[in-house]
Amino acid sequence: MAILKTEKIIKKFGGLVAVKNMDFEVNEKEIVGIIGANGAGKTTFFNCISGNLEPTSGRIIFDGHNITKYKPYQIAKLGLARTFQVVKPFANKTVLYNVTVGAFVKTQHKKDAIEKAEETINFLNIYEKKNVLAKNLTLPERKRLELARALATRPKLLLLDEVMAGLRPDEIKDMLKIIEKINNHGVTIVIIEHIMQVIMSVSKRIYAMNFGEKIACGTPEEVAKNKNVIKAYLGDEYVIS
């Protein structure tokens, strides 16, 4: 059953069409990847889904709700959370404080929010850092903090925007285990990632975008062999007739 579906999403910035007629569907408990070169429209598409941008036209249906014109806080309350490419925590606040802010999406009680934040921090194996200021964290720790803030909102669907960018190979392996752990706890995941081996290994299905449009959709194996994808990434000379 589809938990998220977009229909003919278009996003224009003046004369620039950043996302064009984007049809997209994610089933409950799937891990779905989105690939594409820089400027392909991936993050803009995420911004439309999460309410950070309003689509120029089209519809977005999440968990039975038409969220096309919803604000980010309304979408978060329904159970859709996201991370951002550039991690921007409250630098002079502790890890626990940062994650507690996310937990307030689903409760107005401070005690409940702190309990959920501590549970989330422990789940992501950074509990020993809970009293450390965010500005003093390493990059991998800041990535986990960004993930924890989103996860503390108790999402049904999690949008991950390049959570592994800048990480070393061993750190990427750790992050992959965390993503699979989150998914195994029933959270549907959509992930944007430039590291092809990573997204191919973790995704059940993949959408490929180029110049704002969907150019392929299928299993990792199908997308890797798709002529349009090969052309977009490598050039015409690499396409086998």
Contents of the next structure:
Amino acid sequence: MAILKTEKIIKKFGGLVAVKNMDFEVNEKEIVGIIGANGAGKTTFFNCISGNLEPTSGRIIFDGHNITKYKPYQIAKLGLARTFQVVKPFANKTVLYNVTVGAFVKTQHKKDAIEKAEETINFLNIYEKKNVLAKNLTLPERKRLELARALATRPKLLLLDEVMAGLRPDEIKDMLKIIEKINNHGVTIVIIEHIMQVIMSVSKRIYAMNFGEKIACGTPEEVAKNKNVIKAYLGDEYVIS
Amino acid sequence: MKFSEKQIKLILLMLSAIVVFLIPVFIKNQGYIQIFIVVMFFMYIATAWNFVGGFAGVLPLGNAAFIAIGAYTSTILFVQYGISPWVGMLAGGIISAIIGIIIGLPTFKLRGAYFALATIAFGEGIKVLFQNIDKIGSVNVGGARGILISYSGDSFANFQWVSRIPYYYIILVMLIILLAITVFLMNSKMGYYLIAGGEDPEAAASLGVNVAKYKLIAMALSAFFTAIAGTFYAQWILYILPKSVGSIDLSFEIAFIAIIGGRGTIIGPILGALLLKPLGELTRTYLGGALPGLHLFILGLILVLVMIYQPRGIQEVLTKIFNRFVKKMVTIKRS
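Now show me the form predicted in complex with its partner chain, since the one above was the form predicted on its own.
Okay, now the whole complex, with that chain kicking things off.
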């Protein structure tokens, strides 16, 4: 069953069409990847789903709700969480404080929220950092904090925007394990990533975007062999016909 | 006897509370009591400012307008209709909170300096209104001459005393209540959401925080409590005029005290007022004749220095020293 579905999403910035007729579907408990070159419109598409941008036209259905015109906080409350490509920690607060803000979505009580936050921090193996100020964390730690905060809202669906950009190969491996662990707990995941091997290994299905349009969709193998994808990534001369 | 750090802190807090409560018993000089009242008055209004200026992460520079609204509401009700200032205090607070929300609705969309500029305009606007309106219908606003509250004998209902000591205890209780509310809020969902929205509105929204709503609540609270201080001021001085309760100098001073002390912390405005107000009073007393306005210049200089070397306010250093001191106390007691 589709937990998230978008119909003909268009996002224009003045004359520029950043997202063109995106039809997109994610089934419950799936991991779906979105690939594409810089400027392909992936993050803009994400921003439309999470409510940070309002699509020019089209419809977004999440978990039975038409969320097209919802504000970001309303969408987050429904159980759709996201991370940002450029991490946005509450810099002057501790890791625990950051994550507790996320945990407050499901409770009114500080004690419950802190308990849930500690659980989440533990789950992501950053427990020993819980009293460190967010501004004093390293980049991989900040990425993990970003993830922990989103996860603390106990989402049904998690949008991950380049959580692995800037990480070393061993850190990427750790992150992949974490993503699979989150998915095993029943959280549906949509992930944007640049690094092809990474997204190929973790996603069950992949959408490829170029110049705001969907150019291919299918299993990682199908997408990797798709003519349009090869053309977009490598150029016309690499297409074997 | 062994005490944990937490217990020592609690004991120290209790001790300082007892000292503060006993000050009027030992210090009989009304002039000194007056200085204590000034200090606590500024602690109070800077703490009220802190809801928006500290926790919500924007910079309001027009808070004197709320003091004016509170002072004028209760004074007009008292002088012309004989309604007790205690009732007027509440009325002023509610009117101020509503105006705060009306002002907050459009201005919270502005970022950084633009929000500050909008609040300056609002503060000045209110002052100019009070200066230029003599009468609204049968209500006498007093214009630039202000309103004099006539003394009609010591009375709790009329909020009037010759002695300064009742004022001392009233502002002290007001301060304690406001601090208790602040501590409670900061440990609640509201506090977490307010601070998150102040640090990064976009990230907070993605975590389910209705940033605008919490900022408006903070604004309403801040305006409410600031207006209450306005009524206190009116009954304490018994004379209000637009320049004394609604001036931009006052708005700036509130913000300076909170920022130098450490905005966004509970102790910041307290320390700020404790250190800066006596300093201001002294420079005003001893140098005010020769160089009027020097105390504002000194305040500005301190602000610049603090912003360069201690951007999180003097509370950071002082809290560190205090914590070290408490730790030492623990080890001494153990050995």
